[in-house]
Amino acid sequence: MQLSTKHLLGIKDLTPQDISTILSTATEFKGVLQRQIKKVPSLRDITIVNLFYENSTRTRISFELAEKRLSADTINFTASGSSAAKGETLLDTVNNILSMKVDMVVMRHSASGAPHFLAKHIPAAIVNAGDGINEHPTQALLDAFSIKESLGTLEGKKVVLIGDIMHSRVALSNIYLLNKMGAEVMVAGPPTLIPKYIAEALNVKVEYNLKKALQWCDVANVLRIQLERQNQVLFSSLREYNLAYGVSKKLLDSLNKEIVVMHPGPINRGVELDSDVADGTHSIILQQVENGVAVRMAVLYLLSGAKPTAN
């Protein structure tokens, strides 16, 4: 099995036969991690650096078991203890990489686009693990992944984004993967975190009334609230945003229906998600956390061209 493409930049790129073919290998890694010994040797030659210039604790730690349990050679990059700090460029850094010999590179950037700029100037594969407000694939991945093996399938389910749409890349490969593979999307929040153009531009519906959200969808994906990114104020405050938008089960409970709940974290508990609803039985959250390695792995060894050797 083979990509249509060198690289995972994201998955405005990918097709819809990509993605059944990374979420199809996910569900055989899914079983590896399922066995006594969660090791396979499939990425054994492989030298993989973890380029990470944006803090990301889960992000981080879960490529870095999937590199582990592919049996991959690992480098770990954080820019905060390394000379891009003291003013290296980002193509120096990745050449001073690259001459240790290393064939794929996992990176995250606050700028937008910094994945696509490696990939046009140095021969390893790239795997973006977030990109500024643009992209983060994988992760559109493991929650499709995780949609899946909830419901059975996407197509034609109806799968409802809430909350800070304007600066999440999760949101963005979100609908972009949802709609390639058949599923209806609603973005529900704010007006002032909701984009306006989004309804034509990414064929999106928007509902500003959360209780209509939750009452129309199969699926709900609460995003979390980036008051890093907000240059300005877009609601008056965490405790308002929470009253209008905060998914709690007393809301949940008055749906003549059950929708599972997802969620990309970190959770900021009793703002966009309350406690109860996050640990509770509509919940999939660390269902999400556990599908994060297996897709990883699956990312991983479709783009390293490696041999089958999973089983």
Contents of the next structure:
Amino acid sequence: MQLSTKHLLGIKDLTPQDISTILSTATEFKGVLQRQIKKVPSLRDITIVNLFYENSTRTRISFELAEKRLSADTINFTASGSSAAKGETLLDTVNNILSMKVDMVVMRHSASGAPHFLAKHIPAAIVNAGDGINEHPTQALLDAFSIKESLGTLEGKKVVLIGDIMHSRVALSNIYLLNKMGAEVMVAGPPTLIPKYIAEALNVKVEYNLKKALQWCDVANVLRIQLERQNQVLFSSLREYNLAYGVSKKLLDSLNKEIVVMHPGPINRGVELDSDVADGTHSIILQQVENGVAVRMAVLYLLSGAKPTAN
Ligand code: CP
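Form predicted alone already given; the form predicted in complex with ligand CP follows:
All chains and molecules follow, beginning with the one already shown.
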């Protein structure tokens, strides 16, 4: 099995067949992760560098674990503590690392387009682990995997992305993926956090009333308010944001249906999501994190060009 692309830079570049292939391969790897011995030799002799120029907990650990489960050799690079702090360019850093015979690069960067730039200049396969406000493709893939696991299919399901759509790479990757796979997509939140022409540009519904959005959906994917990416005040206060757009247990109980609640993490508890929802029965947040390892194993395996192994 192969993907139509050498790199995973964004969901925008994937075909529906690519997405199906990644999700079905991830199902196989989830089976491996449930065995007593959770390791396969699929990427033996492949060396992967994890380049993290921006903070991360889930994605960094998940990629590293996925690589170890596949028996790859891994190198971890974080910008702080490296020669990037002395002014070395991204391309110089990567070329130096590649001269040590690295096969694949997993990269997170605060600049949108950084992995696309690298892909034009180096021969290694690149996996985008989140670039600025552009895309976070493996997050969308693990979200899709988790929805399929909960509801059986993506096709025809109604998914609402709630909150800071403007600054969210998770939102953009989810919108591309869900549209390609036949789900219905809505974005909901305050008008200041939703791009003006998103409905026409990306084929989504827009709703400014949280209760109406929740009443419409099968799945609510609640997004983090990205204060670090906002250079102006886009809502009055976190307290008022919570009152108008925070997902609470009381609100979920007032719906005449059951919905699935997701969040990519890290959560601002008491802002976009109350603790009794994050830790409650509607939430599949920790299943998302668990599924992330299998999904990243699938992506690395499919991009490595490795031959299938017997075990
Ligand atoms: N969901 C996600 O990307 O989390 P991290 O920033 O902790 O990697």
